[in-house]
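As a starting point, one isolated chain is supplied in structure tokens, in the form predicted alone.
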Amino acid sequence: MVDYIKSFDIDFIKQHIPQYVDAAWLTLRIAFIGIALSLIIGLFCSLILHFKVPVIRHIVKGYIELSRNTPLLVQLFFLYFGLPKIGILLDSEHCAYIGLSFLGGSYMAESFRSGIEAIGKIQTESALSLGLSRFQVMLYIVLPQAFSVSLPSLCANVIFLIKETSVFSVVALADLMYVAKDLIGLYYNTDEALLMLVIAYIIILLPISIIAGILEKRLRHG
């Protein structure tokens, strides 16, 4: 294990770092933005199928099963090869932040909608008759409650998509995966290249995990 570790080409890796600091920085960029929208994807949709809007429940339904269905990397060909078939150009970065909020915003609407119903109708009539509207129900009482027994599925979310990132290198976007295909096939250092991608992968998303850890350990007692 000694002798492998010595192995590796230092220089080459300190050369390095700052392609794989900017693409990290890339990385987080698309992945906040893409998280962001997200949620609010989520929360909105998980909010007409509490209330049942007719006809866009079924909408909604649909775009969360297709979205759940088809893999990141088949969403991001569509947008990237796919419309400009139809006049529609999109640049890469626009594609990853249009892929990323598709996808999780499937995923946050199912986190909301377990944490909605898991709310009690018995609260939701107690405020009615204490005078409330159904509107200040909803954000005052229902919402802070749900948003507490979802925070661990939010949490295993976020770190679900700040990982699919790594699809993003097939429509020529410089993430870490890119920079480290990229160095590999350019000096076929494939071994410091990985570690490299692996460090940064673990500095972002080790920091998460454990929040969302100390997060969950809170809420469950209390």
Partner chain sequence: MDNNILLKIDEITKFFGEHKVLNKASLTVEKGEIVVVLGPSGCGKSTLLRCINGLEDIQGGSISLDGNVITQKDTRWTEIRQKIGMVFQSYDLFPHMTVLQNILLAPLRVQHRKKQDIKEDALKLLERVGLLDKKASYPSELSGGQRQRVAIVRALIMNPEIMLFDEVTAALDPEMVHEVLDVMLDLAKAGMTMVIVTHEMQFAKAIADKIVFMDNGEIVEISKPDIFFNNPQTERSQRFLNKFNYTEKR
Second form
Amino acid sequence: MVDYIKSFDIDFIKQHIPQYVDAAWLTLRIAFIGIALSLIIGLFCSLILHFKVPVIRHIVKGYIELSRNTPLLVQLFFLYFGLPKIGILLDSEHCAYIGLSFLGGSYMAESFRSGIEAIGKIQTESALSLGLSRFQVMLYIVLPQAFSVSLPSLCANVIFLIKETSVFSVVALADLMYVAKDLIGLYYNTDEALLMLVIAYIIILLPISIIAGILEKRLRHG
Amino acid sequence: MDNMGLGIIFEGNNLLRLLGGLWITIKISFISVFVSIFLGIILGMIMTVNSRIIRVITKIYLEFMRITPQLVLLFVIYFGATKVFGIDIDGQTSAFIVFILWGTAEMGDLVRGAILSIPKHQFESGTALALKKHQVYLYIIIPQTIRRLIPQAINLTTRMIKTTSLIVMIGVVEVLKVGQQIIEANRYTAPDAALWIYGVIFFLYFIVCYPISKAATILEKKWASN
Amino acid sequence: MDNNILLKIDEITKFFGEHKVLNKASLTVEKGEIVVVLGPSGCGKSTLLRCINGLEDIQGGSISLDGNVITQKDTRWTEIRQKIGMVFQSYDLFPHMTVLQNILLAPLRVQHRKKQDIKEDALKLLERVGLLDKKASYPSELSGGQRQRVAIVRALIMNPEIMLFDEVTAALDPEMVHEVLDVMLDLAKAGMTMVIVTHEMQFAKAIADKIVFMDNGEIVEISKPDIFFNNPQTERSQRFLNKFNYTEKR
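The form predicted alone done, now the form predicted in complex with its partner chain:
Now the complete complex, all chains and molecules, led by this one.
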């Protein structure tokens, strides 16, 4: 094992760190935009489900089932390789945003929905009895509380979605995975490339995971 | 050059080949889930043991498995294991290793959560009846956790199936790979094959996963109410 | 039409599924009157209050406030509810807001009043219920009795024409019941119109101008308190009072 660790080519690692840093930023940017879109989609979907909006609610349900029961990779293949055949050409980055928010929207919707459900009916009723409109009750009373209830599961979704970005190299996006594959293909420095890959993901995800853990604990005791 | 559209699926034995590819995915998922459930139960029970060292080790394992993307793990095993252990393993074996390692971590955490949700006095009253520790688990704790765990284990199965789609990237010939082959072979006769093939694969996954998720939801609702 | 009538409930009927929870219930409440609704659990008394506030829809009959029917399809409940204050059994403060924020929410967002003015009102009301020092506390830091007093202030600040109290002391520890009832007595003295659902017999006797006894979704008896408690007019109210050993205590 020691010999194995000694066999690492430190210079190679040093030399290629900048590539990983660039790729990590790309991964983070995609994740950030994708997650922001997911949150918006998820919030809208959960509200549509909560208020039982006729017709649209069934479309939302269908979307959630489709999104939760198919792999992101297959969704991406369809977007990137399939859709151009009917004239819809999407570049890599747009595919990534659409794919990630299509996937993430349904997960966020479920988190928000269970958060909203957790807020007692009496809260809504006492707010209504003060003359607040349904919209105001949602905005000032239910959502702020639902958000803190949902926080742990929203964090879990964030971690899940960042991990899912690792498949975007298939649509030729130069993310962390892509750089690692590239280096393996070019230099055969498999171990170094993979080590940096794992470390890069740990650097990105460990802090988020720790924060999520703290939030969950605080919520459970507060 | 005429356009076959969706017809490409029914050309020759294309559909059968796609289903064959899907079967590989399903087979790997099911075997991995099965082994993971078994190992996960053991891991989950170990994690409730009152020992700091065990807690730290299992926590690190769990955290690592949880935050490392499964695709990265597949690459590490598929490309890395050859060098580290001097063995050459194929894509399918790598897939089994990764999914069992990951599934065990996920399952272990579920089992731990389920056990910890059992009130402490259940352990105590079992012990007070002079039951041995393993008997307390066998007769009191495990039966109570099973209802909670079954829907979650079923959910893990759909997650596993979805995640197994990644094995195409380490060279396993599964449904996506078969799809690519069909698209390649019909490049001139069916130029828009990619749309239909990937569309069909999308729905194949849905057809497989949807009933399983539905079953989990139904069981969860049913058992939550009593 | 009697000009003094503030609230008129006219033969309302309400179903939960197949189950009839209110059966042609009728009641009038005059300005400044204090009506206490009594009855066994599940008799429909809470449902009656909730109907007045539009939290439940009704299947028959009508309710009018100030002579205007408020149980129509196009009723603007946000406007009506400003005139009807309601306090619930418990746990209805908004846990993510301080006491003052709880109180100011509706006047700010619904009535669009100036923050400066209502803040002054809020502090006066808090002082009146003895909770001025709690204005910056969160509900989780308050006792049950304190929470209910805040809930009353939160409803009062809207300057309602009528207050509905739905078993506001039922979930409280016994030693806290008094502090809440005292606030209600104080309101009664100040001339507030109130409809109160309660299990506190002594309190009902002390505060009520009119006792309404309900059983099985029906209003069985409406009497002055001394008649109701000393000489109940129906066999059903007699039986109810016997359960509380009330008639013997005369």
